[in-house]
Amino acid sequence: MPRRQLPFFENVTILDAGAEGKAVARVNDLVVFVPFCVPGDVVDIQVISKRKSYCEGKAVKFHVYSDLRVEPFCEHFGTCGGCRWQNLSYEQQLKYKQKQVDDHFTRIGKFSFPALLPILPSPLVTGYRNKLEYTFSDRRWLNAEDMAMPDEDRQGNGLGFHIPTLFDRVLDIKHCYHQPEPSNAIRLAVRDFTLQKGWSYYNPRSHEGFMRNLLIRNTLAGDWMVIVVFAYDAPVEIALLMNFLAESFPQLSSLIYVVNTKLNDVITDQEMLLWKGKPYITEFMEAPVEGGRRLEFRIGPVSFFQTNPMQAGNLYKTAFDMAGFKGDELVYDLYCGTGTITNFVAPYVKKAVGVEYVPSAIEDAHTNSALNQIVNTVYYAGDLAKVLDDAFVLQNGHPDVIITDPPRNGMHESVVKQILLIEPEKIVYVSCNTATQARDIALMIEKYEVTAVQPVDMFPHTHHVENVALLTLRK
C-alpha cells in the first residue's frame, strides 16, 4: 500500500511502553507502535506499515509532552537504535520492565505465579558495558547538517553502529555512553588515523574496502582489549595501525587483529592474531557467600561474558540464592557458555555439569575451572537437544537442580521434554527474553509451580530485561 494511503491519526495519547522499546497507543481497536515516545505523550501519528491487528507509525507532531519524559543525554538519540528509553526516567524504565515480565507471564504463559520481587536496578546506568562492536562503512548515515553540505565536502565514511533495519548504513558515532573511557578515544583515534591515511571502508553490498570492524572489550579489573578486523591482508598498513594503537594507548592489555575475507562479519571461526600483550583479559567476580573466594575469569576475543559485569554478579547470586543449595546437590548448568554460572555455584555443591553448544566456550569453561582450582565441574560441548538424553543422565547422575540460561529464542522443545522426564527438584530459569521464558515455563507447568520471580535490569535505557524464575517440582 503506498504511504499516501496509510492512515494518519491526530491527537493520540501514548498509553504504554512496549516491545523493542516502542511505545504503544490504541486507535479504536487498532494497536499502534511508535518509537521514541513515552506514556502520556499526545501526538499525531503517520502510519508507515499496517497489519490486521496492529500497525507501525512515527510521531510527526507532539501536542503534549508527558511528565514522565527526561532529556536524552546522548546526541545520537532518535537515530541510533541502541538506547530507545533515554527519554524515560530510570525509575520509569524499571517500572515498565517489571510490567513487561508480569505481562509476558500473564498473557503468554497463562500460569499462576507469585508477585514479582522488585526489579534489581543496575549499579551503573552509563558506562556499564564491557564490550562494544563498531562497523566501518563507506555508506555513512547522513543527517540534515551533512545533506546541507556541498557534495565535494561531504565525506561518506563512518565508524559506528548500524542504523536499525538498514544493514548497509552506519551511524558515525561521536560519543557513546555505554562504555567508559578510553573507549571513545580509541574509536575516534582509529577513525581519524584511517581517514588520514585514505584507507577504504567496507561496503557490505560490493564487499569491497579494507577496514571492516572494531571491537573494544574491558573489565572492571582494568584490562582493555582491542580487536581490529580487516577485510584482506595488507601487512604494511596493518602494522601501521597496530603500532599506532600500541603507542597511543599503552594501557591496552591485549591488541589483536583479524583478517576476515568472508562475506559475513562473524569472526568466531577466524584466526586471532596477537599483536601486543596477552590473548585474553581478566575479570573477577565476588563469591555468592560471605567469606567465599572470589572467582577469576579469562575472557578471550570471542568469549562470552555478561556485558554488564557489575550487575552480572547480582544476577548470578539471585540464581544461586533461589536454588537454596545445601552442599550435596548435583547441578546441571544448561547453555553454560564459558562456565560462569557453573563455576559460580560449583564450590557450594557436590558436582556441577555444564553443557554448551559452542566448543570454544567449553574450552574457556575448562580454563576458568582450572584457574579457580575448581575440581568438581564437568563440561560437554554439543547441541543440548541431542546431548541431554537418558544416556547423559545415566553417565552424569540425576540432577537435584537444573540451571538453564538459554539464548533469546529460549529452549528447544525437546530440551523442555527431557527436563520434564528428568524431574529435578528445582529448575532455576535465567532468561534474557521473558516472552520465550513464559512460553517454556507454560510447557512445564503441569509438573512444576513457579515459586519465585526476580527481574534484573542488565541494560539501562533499553527495553531489555533479564529475569530469574524458580520452578519447584509439584508434590
Ligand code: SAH
Contents of the next structure:
Amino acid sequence: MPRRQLPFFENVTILDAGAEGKAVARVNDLVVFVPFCVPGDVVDIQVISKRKSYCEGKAVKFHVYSDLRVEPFCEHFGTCGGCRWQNLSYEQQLKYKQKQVDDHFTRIGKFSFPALLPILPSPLVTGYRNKLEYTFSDRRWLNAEDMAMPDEDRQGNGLGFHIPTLFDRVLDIKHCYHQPEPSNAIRLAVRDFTLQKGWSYYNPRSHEGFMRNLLIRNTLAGDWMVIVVFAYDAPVEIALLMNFLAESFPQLSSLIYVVNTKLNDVITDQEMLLWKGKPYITEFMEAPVEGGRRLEFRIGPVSFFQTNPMQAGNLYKTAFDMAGFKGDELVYDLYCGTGTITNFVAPYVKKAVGVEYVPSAIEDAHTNSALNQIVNTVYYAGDLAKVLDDAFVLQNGHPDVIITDPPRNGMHESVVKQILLIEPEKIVYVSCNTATQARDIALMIEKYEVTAVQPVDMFPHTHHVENVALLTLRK
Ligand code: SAH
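Structure of the form predicted in complex with the named molecule (previous: the form predicted on its own):
Entire complex below, previous chain first.
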C-alpha cells in the first residue's frame, strides 16, 4: 500500500514503553508501536506499516512532551540503534522493565506467580559494557547537516555501528558511552590513522575496501583486547597500524588481527593472529558466599562473556541463592556457554554438568574449570534438543537442580518435555527474553510452581531485561 493511504492518527497519547524498545499507543482497538516516544507524550502518528492487529508508526508531531522525559545524554540518540530508552530516566526505565516481566508472565504465561522482587539496578549505567564491535564502511550514514554539504567536502567513510535495519549503512560514532575509556580513544585513533593514510573502508555490497571491523574488549581487572579485521592481507599496512596501536595504547594486553576475505563479517571461524601480548584477557568474579574463592575467567577473542560483567556477578548470585544449595546436589547447567555459571556454582555442590552447542565455548569452559582448580565439572558440546535424553541422565546422574539460560528464542519444546520427565526438585530459569520464558514456564506449570521471580537490569538505556525465575516441583 502506498504510504499516503496509510492512516494518520492525531493527538494520540503514548501509553507504555513496550517490546523491542518501541513505545505503545492504542487507537480504537489497534495497537500502534512508535519508536523514540515516552509514555505520556501526545503525538500525531503517521502509520508506516499496518498488520491486522497492530501497526508501526512514526511520531511526526509532538503536542505534549511527557513529564517522564529526560534529555538523552548521547549525541547519537535517535539515529543509533543502541540506547533507545535514553529519553527515560533510569528510574523509569527500571519501572517499565519490571512491568514488562509482569506483563509477559501475566499475558503470555497466564500462570500464577509471586509478586516480583524489585528489579536489581545495574551498578553502572554508563561504561558498563566489556565489548563493542564496530564496522568500517565507505557508506557512512549522512545526517541533514552532511546532506547540505557539497559532495566533494563530504567524508563518506565511517567507523561505528550499523544503522538499524540497514546492513550497509554505518553511523560514524563520535562518542559511545557504553564502554569505559580508552575505548573511544582507541576507535578514534584507528579512524584518524586509517583516514590519514587514505586506506579504503569496506563496502558490503561490492566487497571492496581494506578496513573491515574493530572489536574492543576489556575486563574489570583492567585488561584490554583490540582485534582489527582487515579484508585482505597487506603486511606492510597491517604492521603500520598494529605498531601504531601498540605504541599509542601501551595498556593493551592483547592485540590481535584477522584477515577476513569471506563475504560475511563472522570471524569465529577465522585465524586470530596475535600481534602483541596474550591471546586472551582475564576477568575475575567474586564468590557467591562470604569467604569463597573468587573465580578467574580467560576470555579469548571470540569467547562469550556476559557483557555487563559487574552485574553478571549479581545475576549469577541471584540464580545461586534461588537454588539454595546445601552442598550435595547434582546440578545441570543448560546452555552453559563458556561454563561461567557451571564454575560459579561447582565449588558449592557435588557435581555440575554443563551443556552447550558451541564446541569452542566448551573448550573455554574446560579451561576455566582448570584455571580455578575446579574438578567436579563435566561438559558436553551438543544440541540440547538431542543431547538431553534418558541415556544422558543415566550417564550423568539425576539432577537435583537444573539451571537453564537459553538464548532469546527460549528452550526447544523437546528440551522442556525432557526437563519435565527428569523432574528435578528445582529449576532456575535465567532468561534474556521474558516472552519466551513465560511461554516455556507455562508448559511446565502443572508440575512446577513459580516460587520467586527476580528481574535484573543488565543493559541500562535499552529495553532488554534479564529475569531469573525459580520453579519448585509441586508435591
Ligand atoms: N549461561 C551462559 C551463556 C548463555 S547464552 C553465561 O551466562 O555465560 C546461551 C547459550 O546457549 C549460548 O552460548 C548458545 O551458544 C547456547 N545454545 C543456543 N542454542 C543451543 C542449543 N540448541 N543447544 C545447546 N546450546 C545452545
